[in-house]
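The form predicted alone is given below as one chain in structure tokens.
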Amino acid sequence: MSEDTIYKADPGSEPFRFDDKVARVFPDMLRRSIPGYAASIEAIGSLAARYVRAGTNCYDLGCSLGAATVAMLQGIDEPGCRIVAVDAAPAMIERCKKVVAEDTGLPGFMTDVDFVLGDIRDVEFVNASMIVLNYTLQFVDLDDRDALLRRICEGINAGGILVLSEKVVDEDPHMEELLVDLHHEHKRRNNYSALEVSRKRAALENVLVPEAVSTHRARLQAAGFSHSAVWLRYFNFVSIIALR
């Protein structure tokens, strides 16, 4: 695993991009930056085993290096399924293909994987039993989020599941300040310097736009999901499951 040193050197004022430089160090970046990330991936595998039905499709939207795709592959225990892994970054898709190939090369896997280089807002969701948005919606324009969630819900079969993991903001300003500080402390414990934390935060400004948990749950309800719940929270990172 390559170490994330992107923000040790002065990166200038460029916004955060999912380019080859990020793709090379992305596993280390996630491990050190997102508390609870490993737990969310583990749960995706367990949920796939519970909710994915034979002959249906699953979607990993914003698949990056394919951690959620691999988790679904390992969890699905039904025949005739297909996973569609979508990302807008060429560097991510290319590395995702290699990561997934290492797993699907093992005997016992029955599930096909299609890789799509493109915008998740352009994807047609058909016959889905599981869709994953693992820290992806936060990078979608605010004005497009409602429509995307409606289309996702329309494409999920009755009884299907959406996994939505996001960085969030707390509605209590005092608690928001505390949670941000705790997150920065988490990064420092994982050997990011204060300067690296500051530089990355500046790079993500206006690129990653978080919302409150209540906003996410209201959007899910408006989109047509019958139930939703936060199943995991660690500081200002949450994972929500929503049922069709």
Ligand code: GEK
Given for the second form:
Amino acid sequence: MSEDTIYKADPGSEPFRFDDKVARVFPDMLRRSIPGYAASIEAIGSLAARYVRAGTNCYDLGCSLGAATVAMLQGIDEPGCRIVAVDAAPAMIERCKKVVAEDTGLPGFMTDVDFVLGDIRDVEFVNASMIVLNYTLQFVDLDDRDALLRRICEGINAGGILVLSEKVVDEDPHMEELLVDLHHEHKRRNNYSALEVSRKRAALENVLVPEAVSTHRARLQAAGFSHSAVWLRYFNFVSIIALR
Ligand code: GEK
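Given the form predicted alone above, I would also like to look at the protein as it appears in the form predicted together with the ligand.
Every chain and every other molecule in the complex is listed next, the one we just looked at coming first.
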């Protein structure tokens, strides 16, 4: 796995982008930066085994290098399914095709995978039993989030599931400060220097826009999901499951 050394260099005022430099070190970046990331991927596999029905579609929205796609492929226990893996970054989707093929021995799995270079706001969701937004919604314009979640819910069959993982903000400013500090300490323990942490934070300003857990749950309810629950929380990172 290539080591993420991107913010050892000064990016100036360049905002964070999902370019080739990022795609090359991405697994190391996520592993060291997102507390709970490995647990989110593991759960996606288990949830696929439980919720994916024969002859339905699954969507991995903002798939990056396809970690959630691989987990679903390995979890799905039913015939005739298709996973649609979507990412807007060419550097990600190109690498994703190779990584998924290497990790799973594709083709040869009973589930097909379509790799789509495109914006998740333009995807049509049909006959879905599982949709995954693993740390992706936080990069979508705030104004577009409600409509996207409504369309996602409409595309999920009764009894289907959405997995929504996000960085969040705490409504209590004191706790927010503490949780951000705990996250930064976690990154420093994972061998990012204080300077790398602060440069990355600046680069993500206005690019990654987190919301409160209550905002996410209210949006899920308004979108038409019948139930939702936070099943994972590690500092200021959560994963929510929502049932149609
Ligand atoms: C994982 N889910 O490993 N349309 C399509 N893709 C988008 C959009 C959009 N509007 N906005 C952002 N992306 C993955 C990790 S990373 C999380 C997801 C992170 C894509 C973007 O190109 C990137 O690949 C991904 O969403 C977010 O489970 O970097 O913190």
